[in-house]
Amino acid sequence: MIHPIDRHRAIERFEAIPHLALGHYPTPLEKLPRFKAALGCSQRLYIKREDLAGAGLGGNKVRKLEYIFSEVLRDGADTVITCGGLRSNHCRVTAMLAAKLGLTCVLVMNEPAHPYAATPASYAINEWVGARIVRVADRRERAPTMERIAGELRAAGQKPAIIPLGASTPVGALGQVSAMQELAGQLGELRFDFDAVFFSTSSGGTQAGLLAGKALFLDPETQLYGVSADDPSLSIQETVGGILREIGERLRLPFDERIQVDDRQVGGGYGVETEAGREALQLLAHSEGILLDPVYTAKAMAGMMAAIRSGALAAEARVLFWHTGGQMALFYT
């Protein structure tokens, strides 16, 4: 249990950390009555619309990059380099925000395991906003390629900054701490707490930030469930734990949060659609007019639906789905 004084001091340290204002906040907190009826469940269902945070359906990436770009500008960088797949939300949002801030952007993007029949819309947008795109064969080539490009740019007199995959660093994760502070304010007006929160997890930054934010701002009994989009639960738990520890060191408050990751919705792997994910996407769209994406949020919603159907959640539980965005993955040019 965190002592109230220690929590208060950690919040003061958090609020003193510089960041940019690049998103549209607060993002809506909405009920899902028709989705609940379609599922035939008794739980009270809600959704946090982080997909509306701005920058081209950027979702959770916008808040992360508000903190990272603040450091990039502080350090005098003129170029940002990051990586992802050809449909990467992170790459697209990074490129769009770099354009907004007047920075050059280089994207190192790996080819998909199963080639697309058409150009992903995200990839086309990266070109429209002026990003330089370097394509590599697979994930293993991304990090060394970013380092090579950074070296070449330094030799040419430029000042590059590398942003790791998914902006999943302790600094980037602070954006999700901010999101939890925002949620706490919304719940203060509604006068209730959530019993469970479900969200997509992969590179670890979102889950680490949400856990730290929960410890600072939410009811300690609220349970957070990350649903993996690709990697095994143990791998993600280790990554999340490392980022969470570094956030704690920065705020001088050790976090002892349970890291819960469900990897039963991964299916064929990253970016490979699943039957359960398709059901989740179609059911939410048909009942509420809200789109998920096939890479991340459809699998996360499938995980939440499975938990409800299995009886793992109390009958009257208040359950929140944290929509991290990414719907652009549905579209091709």
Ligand SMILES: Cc1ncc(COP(=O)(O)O)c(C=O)c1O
Second form
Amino acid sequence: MIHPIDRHRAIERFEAIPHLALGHYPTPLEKLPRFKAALGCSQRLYIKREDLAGAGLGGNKVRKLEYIFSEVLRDGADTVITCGGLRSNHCRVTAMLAAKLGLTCVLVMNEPAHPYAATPASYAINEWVGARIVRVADRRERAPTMERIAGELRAAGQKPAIIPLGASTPVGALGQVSAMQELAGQLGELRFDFDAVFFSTSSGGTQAGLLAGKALFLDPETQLYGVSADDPSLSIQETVGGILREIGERLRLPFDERIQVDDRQVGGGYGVETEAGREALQLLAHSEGILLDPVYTAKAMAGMMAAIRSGALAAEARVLFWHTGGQMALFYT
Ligand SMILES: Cc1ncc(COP(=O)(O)O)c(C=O)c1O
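Can you swap the form predicted alone for the form predicted in complex with this ligand?
Once more the chain from above appears, this time first in line as the rest of the complex follows.
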């Protein structure tokens, strides 16, 4: 149990951390009555529309980058370098926000396991907003290539800053702490708490930030469930644990949160669609007119549906789906 005074001081430290305002807030918190009926469940279902945070259907990346870009500008960098797959949401949102802030952006992007039949819209947008794209054959080449490019730019007199994969650093994760603070304000008005929150997890920043935010702002009984888009539970749990520890050091509050990761929806791996994911995408689209993406959020929703159908959640539970965005993956040019 966290002592209320320690929590209060940690919140003050969190609120003093500088960040930019780059998104559109508060993101809506909505009921899903028709989805509930379509599922035929008794639980009360809600959705937090973080997909609407701004910057090109930026989703969870916008809040992370509000904290990261604040440090980039503070340090006087003129160029950001980051990495991801060809359809990466993180790369696209970084490139769009870099354009908005007048910074040069270099993207190191690895080829997909199976080539796309057409150009992903997300990739084309990077070109439209003026990012320089360096393609590498394998994801293992991303980090050394970013270092090499940073060295070349420094030698040419520029000031580059590397943003690690997914902006999943302790600083980036603070964006999700702010999202939880926003949710707590919405729940204060509605006068209830959630029993369970489901979301997509991969590079760990989102889950670490949400857990820290939950410890600071939500009912301690609320359970957070990350549904893996790619990696095994153990490896994501380790990454999340590391980021959470560092956030705790910054806020001087040791977090003791359960890191729950479900890797049963991964199927064939990163970006490979699954039948359960397709069902989740279609059911939410048909019943509520809300789109998921096949890479992250459809698998996360499939995990939530599986938990509901298996009877793992109490009949009256209030369950929140945290929509992290990514729908640009549905579009090609
Ligand atoms: C749409 C979407 N949802 C979820 C995630 C997972 O977030 P994280 O990498 O912080 O675990 C990502 C990024 O990887 C994403 O682009």
